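Here we start with a single chain on its own, the form predicted alone, put down as structure tokens.
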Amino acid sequence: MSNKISQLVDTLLKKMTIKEKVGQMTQVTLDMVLKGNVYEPEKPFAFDEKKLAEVLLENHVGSILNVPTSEALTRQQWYYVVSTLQEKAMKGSRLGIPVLYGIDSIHGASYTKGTTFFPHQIGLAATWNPSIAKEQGAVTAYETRASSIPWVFAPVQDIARTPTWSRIYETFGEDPYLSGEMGKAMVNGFEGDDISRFDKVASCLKHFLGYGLPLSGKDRTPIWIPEHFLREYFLPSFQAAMDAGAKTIMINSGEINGVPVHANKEILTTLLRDELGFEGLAVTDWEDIKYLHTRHRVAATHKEAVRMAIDAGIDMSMVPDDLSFCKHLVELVNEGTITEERLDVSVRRILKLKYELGLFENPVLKEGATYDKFGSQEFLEKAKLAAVESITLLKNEDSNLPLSKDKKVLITGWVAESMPSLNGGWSYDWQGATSVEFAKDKINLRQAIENEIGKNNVIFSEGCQYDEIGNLEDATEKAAMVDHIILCLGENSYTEFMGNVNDLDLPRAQIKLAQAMIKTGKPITLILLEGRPRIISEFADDIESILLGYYPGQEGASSISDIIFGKINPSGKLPYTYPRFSNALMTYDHKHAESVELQGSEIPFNPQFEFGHGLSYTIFEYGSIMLEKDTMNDREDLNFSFSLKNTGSRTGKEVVQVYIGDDYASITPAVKRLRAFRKIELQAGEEQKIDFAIPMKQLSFVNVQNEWILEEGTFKLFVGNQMAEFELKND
């Protein structure tokens, strides 16, 4: 903090009474303060001047949230709603103290009209391209802000460790390290270096901690992971994000081995602030403190769960739809249960905030802003070069792609005219249905093959929808009329616990259709629209070529399209472990034990397509891997290289993947970890020599005591098809 916005916070604060405290501590959703009811109000949305009044004036509420229905807005509207509450709060109150507002801006500026949609996260993972992360988080940033709301939910840091979990679309994927370097990108890019300018918001990392690992693969429920576990692969990636400057975190919503996360102290305080230093704001995730008495039982009252939550470190709730948490604890504090001095510890944060976000002089928009680049071509742009990087061919049989533009073809599959499917959640609405009608300006992959190739060339037939058998025979009908089937399949637009699962199979409608277009025995190009990585081993081996498009945006339709006709080279990377059986979801970083044939059974590791797998339409060939020296000590370098070439030929783009597994440990060992990757770009027969350094502290892993350790030992490094030997020696 500096020290003019530290002068200025204590000043404010000293001024402060206890209930006013409270009320910055308090967040509230918007419907609170509308005509109508909570989740119902009025339309058109209007404000109701009571209710400003009891939550603004009355109750002092520093934070609002959310969308007034449920539909997107226009900027014009945006402003509006935040400049009247700016006006009510800082006219009409005794401090003056700006409203912090505060958007799930996941992929874009999620509830704004003609706002730029890139792909969801998973699919910013798979371009394993930290730069278009940065770009990314940039044009959101510019385009909230250009909504008049400085602070977005996102990035989502979270590990997502099982397939089946619902939110994996909103991750960076299974891996710590690809997702600490994509998080820490995209920091940058929204905050910059100065989060008061025009086109900077403030971030906050989701969820802090261990959300992506619930035993039962739902969303919401509980989490059992070690301490040594949780450690060593879920915190790696907040720390990165950290480090790049986060502002704000947002709490796990689940509880981790019994305890409620919004009740535990040692992770909330002891972890996050004494041992990792955090000095941001930390918020609650929708309701998650009235749930530690109504869903947890771990409070006998509301008010306990209060008082539990306060203790724990939350600096703010996200109450969200009444005043109770304002009531309990002002009556904690008044009472001597909670004292003052805890109140200002988290005032102090939300009121630095508010100032570096430079919300007292420009609460809505900053003067002379004019956001000319909302919706431009320029960022259409960026949001298509981060679909086509995204965009992940994972098999190919016989060059099946690219097609021909000449070739006669039939699309089928409900996918193919699905806008929800492109966007997924968080995309206009929070479930992302509305983008069937906020989306018309845009084309589905039905239209976009049109485009491409003309309506003579395409024959449509729907085959199914989601899990709903169509007329199949229509479908082999049409199909003996064409050379090639595009067959579209995959999942709807869901977020949240709305997208819980009971099979991750996909569902029997859009198997059928893809065994019914196999039997007509012409080739078949498979489209994947899904969230997480639904299973296809019924079918897969019988499909020349796949395309996993993950959910890529208001672009992805074009970008797939011109992968399929060879205008693009694909160069996406599977940031996940493709499962090929239900009960079969190990990560890529699995231990031995988990690959070993044991007297005659099946390998277990045997998943559909591997993390980090993803084909090109070029040829890279690597060399030897160079090893400066094989034997070092826990201070040095691992200096290597090698050599990269283009075999084939047209231009392509290849993610060099490290991996290194450590031989022995005192705790089972993965049997190899990603410690390192760069995007290159090759012409047709160009060669390039590679240079890595990776520190050998990198190398370490926490022990049953919860330390991080790094072992004498013997080590193998993995690059491409390549693998050196090395050893550490500690002097």
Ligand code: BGC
Second form
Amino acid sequence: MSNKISQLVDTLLKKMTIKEKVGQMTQVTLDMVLKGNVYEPEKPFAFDEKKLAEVLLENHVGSILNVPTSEALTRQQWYYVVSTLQEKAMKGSRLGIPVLYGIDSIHGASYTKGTTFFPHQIGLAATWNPSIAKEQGAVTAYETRASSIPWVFAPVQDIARTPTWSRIYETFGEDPYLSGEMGKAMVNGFEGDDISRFDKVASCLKHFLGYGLPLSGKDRTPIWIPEHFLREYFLPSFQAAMDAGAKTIMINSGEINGVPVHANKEILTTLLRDELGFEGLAVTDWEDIKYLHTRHRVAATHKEAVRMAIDAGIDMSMVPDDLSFCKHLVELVNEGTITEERLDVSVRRILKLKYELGLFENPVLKEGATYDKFGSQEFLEKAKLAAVESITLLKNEDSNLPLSKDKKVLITGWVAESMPSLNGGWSYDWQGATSVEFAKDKINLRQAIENEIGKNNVIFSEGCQYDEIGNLEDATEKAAMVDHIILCLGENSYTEFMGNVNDLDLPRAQIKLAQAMIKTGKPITLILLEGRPRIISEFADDIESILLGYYPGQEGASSISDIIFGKINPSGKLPYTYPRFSNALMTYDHKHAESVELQGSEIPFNPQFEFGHGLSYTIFEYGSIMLEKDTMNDREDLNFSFSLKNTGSRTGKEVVQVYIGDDYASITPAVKRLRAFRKIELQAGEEQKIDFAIPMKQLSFVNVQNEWILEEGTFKLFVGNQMAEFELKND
Ligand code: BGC
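Can you give me the structure for the form predicted in complex with the named molecule, which would complement the form predicted alone we have just seen?
Okay, now the whole complex, with that chain kicking things off.
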């Protein structure tokens, strides 16, 4: 903390009563100060003076979040919301402390009309391009701050280790290293060097720790992870983003090994504070203190839940819809159960952030900032670049793609007309359903293809809904009239537990449409827009080309069309393992035991598409790996190089992925782990020498004593289709 801010915080803290301190540690949803009921505010929304006074002046609540239910606001409306709150909190109160407004700007300023929607994080990860993540963070910061909001609940640093989980699309995928690199870049984009700037925000790493592996595959259900795996697989992505300076962190709603994380002092204090030295603000997730009582049942009363969470290390409670937290915490301090010094630790962090954000001087917008670039062409082009680099060509038999523009095509499948399937959740509203209404000026897949090749060349047949069979006869008849079928399938938008599924297969109605189209014998391009990898093995082998769009955002449709018709050469690579069967859900970095064929058993690791897979319209050839030395000690770097040549006929981008596998180790080694990557553009015929230097320390793993160790022995290095071996031997 700068000296000046530290002094300001101390001076303010000395003046504060217990009630005022507790208020700073409280966050409620905006509906709490609006007319009408919480979650059902009056429409159009309006402030309720009595509630404003109760929340901000009597209880001194220091932070507000969210948007009135299903009602994205304009920038002007946001200005009105935040300035009303600041006016009340700062002018009406004794100490004049500004409110800290927080929002889920997950892939753009989620709740502001006219914002620029980028791909969701899973698509961003598929770009394997940290500079795009930084740009996305920067534009999102700009448009969120332009909406008068200084704090975003992103990036999601959870590692998505089960493909059934409904929140995969919010993450950077299954690999800790990829997630760490992308998260670091995004934090830089959000925060820059100075979060008080007119175009920067404070970021919030979510959801600490271990959220991405619910045993049942459903959101917010119990997690079982031994501590050494928690440290090796789930911690590094947070650590990387913390090292990048992230100002805040949000806690995992789930329980790990029977202990809800919100009550876990080992994780929230011993690990987060004492060991990692994180000094930023730790906020709970939605209602999670109450859930210690009502859902997890480790606290017999709500008050006991408050005690547990504060004792564990929480700074701010996302309550979110009453003032009970304030009441209980004040009582706990007055009774002597919680010390006032404990409150000071948290309030210091909260006030510090408010000062760093410059909220005391500029509680709403920075003077003079006009935000002319909000929703601009410049930002749109950045969103387009992100979408373009994310889209992943999974299959392309006989160079089926790109299509020539004079082909007559049938577009079929409900996704072709779905805007929510482009934007996903956290778009205008929590579940993303209002994309239909608010993104009317944006184009869907059908429109993008029609724009590209002309309406005369396109025939449309809906074919099916998400899980409802449509008029297959119509689609089949129309298929007879065209050269090519573009089949658009996938998922609708959803968020959190609302996206839980019992079956990872694509719904039957969609499979039936695919099968009917295959029967026509026409070549097919399948476009998948989906938040997680829905299983397609019943028909994937009979489809010529498959393009995975994830949730690419508002520029997604034109990006996909540009790839189909060859304007753009695809370069996205899978950030997760695409499973072939619902009972074969393995990550790429599985253990050897998962790939050794046991007598008479089904083929082991055999996914539909591997992590890191993605095709291009050109061909990249890797030369042999040249190791500088083939024996190193643990203080050295693994230095190596190889040549990469574009032997095809067009410019393309290749993601060079470096994997290393430990041959033998005292904890069963993974077959391979991603240790480095780089995205490289090469012209047709161009060749480049690529160098890497990977510190040997990076090959460490966590033993059962929970220590990072590096054992001597032999390793394999994989790059493209090349392999080399080396040894670690200490002198
Ligand atoms: C989600 C968080 C989100 C928060 C605030 C919770 O339900 O788990 O990711 O930031 O709501 O909207």
